[in-house]
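This document starts with one chain, in the form predicted alone, laid out as structure tokens.
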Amino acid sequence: MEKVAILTRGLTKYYGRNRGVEDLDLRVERGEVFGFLGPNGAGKTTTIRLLLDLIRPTRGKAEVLGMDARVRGVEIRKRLGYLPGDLALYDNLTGEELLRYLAGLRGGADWGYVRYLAERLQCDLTLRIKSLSRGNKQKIGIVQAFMHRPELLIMDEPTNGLDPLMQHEFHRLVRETSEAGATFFISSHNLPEVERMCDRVGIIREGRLVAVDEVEALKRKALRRLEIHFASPVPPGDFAAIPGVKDLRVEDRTLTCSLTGSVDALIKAAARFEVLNVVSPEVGLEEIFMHYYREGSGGEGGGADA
């Protein structure tokens, strides 16, 4: 079995003069849950459509499950599950009728497993799809993506419309399925959700990949806020030249600043005085994301997707 689930080299897509993605080099390992982050227009959906061979690249190459996405697209799609961000279903069918139809196209499915998934998500398969709420339609979409036990699941904003309880159940389902060997590529701008679910994340900005790493590693690199309380006033000049320190303010006995990288030099400088308390809020994925987008997120003519 190939060790890499998704591999792209120089993957580029332009819509006329408008940029979709540019020179995307991405590697997703087998068995991991990979989060793909970016705002609307950054290139997330374009990337997914290229991986699925729904659109063709301007240049570059994508391999999925060890196969060229352009040459062996049909074979690839047999082995993966896909949940699009713009989910469209046959409204006049019931959930069961739709899933049986899709299972037939795939050569069958374990219907016991289908019912198990539906029960976990509290999804009533007897109702006609046109009568369902957005969240209940999303549950049908999730079931169809999982029901044939695919090796790779590509999901675009998978929890759209789900209530918090069902979001939690979806997270559990992803983790259990990943532990059984499946790979996930999840596009989202729900940052707390990605932080809970994903092993690694990639951040895309203006069609280019600007960061790929484990969540905890990104947190260590991120800009963080520090607040140090001293027993007596301290001179600001003792801290101004410390590498990585930004937005430094010293008011009477309290120092506040932003910091990138190691805190070692700052802590050693502070240790020359009597320190009463050090406050550093936990860095979340949202702060990391905003760090990469702080300079603005407009593209060259704008993107064509979410």
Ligand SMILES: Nc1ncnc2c1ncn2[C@@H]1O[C@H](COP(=O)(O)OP(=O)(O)OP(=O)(O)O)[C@@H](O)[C@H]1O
Contents of the next structure:
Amino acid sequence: MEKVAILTRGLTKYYGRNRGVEDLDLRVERGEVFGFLGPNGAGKTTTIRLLLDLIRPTRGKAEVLGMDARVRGVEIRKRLGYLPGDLALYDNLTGEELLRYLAGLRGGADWGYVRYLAERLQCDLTLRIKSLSRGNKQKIGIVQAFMHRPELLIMDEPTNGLDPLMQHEFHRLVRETSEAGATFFISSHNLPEVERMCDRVGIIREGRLVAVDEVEALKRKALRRLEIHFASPVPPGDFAAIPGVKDLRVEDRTLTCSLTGSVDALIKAAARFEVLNVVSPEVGLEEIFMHYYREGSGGEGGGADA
Amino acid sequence: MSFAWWAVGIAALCLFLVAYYPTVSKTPALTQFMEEAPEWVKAFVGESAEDYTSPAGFLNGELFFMMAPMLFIIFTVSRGSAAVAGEEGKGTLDLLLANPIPRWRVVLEKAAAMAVSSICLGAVLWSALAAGAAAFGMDIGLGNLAAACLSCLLLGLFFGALALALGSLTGRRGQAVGIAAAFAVATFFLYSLSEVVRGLKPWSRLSPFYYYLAAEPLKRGLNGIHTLVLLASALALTALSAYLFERRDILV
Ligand SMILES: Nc1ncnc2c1ncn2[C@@H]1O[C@H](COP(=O)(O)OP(=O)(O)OP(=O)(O)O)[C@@H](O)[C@H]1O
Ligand SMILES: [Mg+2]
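Can I have the other form now, the form predicted in complex with the ligand, not the form predicted alone?
Let us now look at the entire complex, which starts with that chain.
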């Protein structure tokens, strides 16, 4: 059995004169959960649709499960589960009818497993799809991708529309399925989600892969924002010297800063005062990438090995 | 589901027309009127102008010249354009093509589905006319009736396959319907006007309507060559659809 689940070499796609992705060299090993992180318009959907042979590269090559995506698409798709980014289902069918139809196209699926998945995601298969909310449609899309127990799951922003509880259930489902041997390629623009779910992350920006890294390493390097509310005013001087702390601002009783690496020193410094609240506002992806870019910390970790 | 409505509509139209026939046949003045009508009027009522009151003439003029082909073409073009471009527009094609099925097979199976539903509609047309003819004493050969229905069906399939090919090429349903419909209207006028405008005569063979009507299937039965031309070009367009669809990007 081939060791590499996804391999692209110089994969490039232009839509006319619009850039889709450029010179993408990507390598996803079997058995790993690979996060594909990037802001809007970065090229995540383009990459995924190239892997599925839904669109054709301007140049470069993509191999999925050791087979050329352009040539052996049918064999690849036999072993693949796919969740489209702009999910559209047959609205006139019920969830069950749709899943039976799709399973039929694959020569059947284990219906017990389908029910198990639907139950886990709390998804009612008896309702007409057009009557479902966005999140509930998404759940059917997820069940559809998992139901035939594929070796490789390619999912484009799978948690789109799911509430936080369901997002966590989905993360667990991914971890469990991965432990059972499946490989995942999941696009997202949510760093915390990728950190929770993935082993490795590829960061794409403006059509180019800027970094590939282990999630653990990313966590160490990633930019966090922290906001600490104190009971009384604090002296800024106590915090300025802490390693990793940047953009420090202390206004009256509130401290805000950006931070890379461990929060330990900062928390310990803060603990000397009476702390009312600690908030970590989500950092915009673009900012994370800019940061990552500046640090020049990408590169190793199997990304650029073509 | 919508097929049932089509079937009901076509059956009702046929029965209504045939029920109306006894009144027409007892009004010979109509024939005379048609004989005296100017050429261009005859062109729009079809070949049958001269014997409007005979069963075949009546059905040709009222149904097979314009109404039946128009209905069949609307039906097939709507199905043919929905098959690929329609699904593409709705965005469900991504889901469908993620299955282990080659694209060409998706096209061929959808074309087959369109053909089967059209054949059923043709059968409805024939049965309703045959039943009506029996009920209202219209003297028309069932074999010739079948020949006319089959020709009409094949004409529909030709335009359905054209819409399928256009949809497979562009992925845009509106475009596919628009171009196929415009082509149908243009070729209809080409054929019907070629009956009166001398200069157009040599060009009439470029019109699919020529192969549908020129051999008068309702009066003389099936013309092998004309039937084959329609069938072969519908099949060729279907094969072309599969080829075109294999080669391009699926739109989001
Ligand atoms: N069909 C298309 N025609 C023209 N340009 C396109 C087309 N599809 C995508 N693009 C362009 O390609 C680039 C990458 O788009 P893509 O959809 O892959 O981004 P994405 O990373 O999936 O973004 P998002 O997070 O918003 O889903 C964008 O700049 C987009 O404008
Ligand atoms: Mg996208």
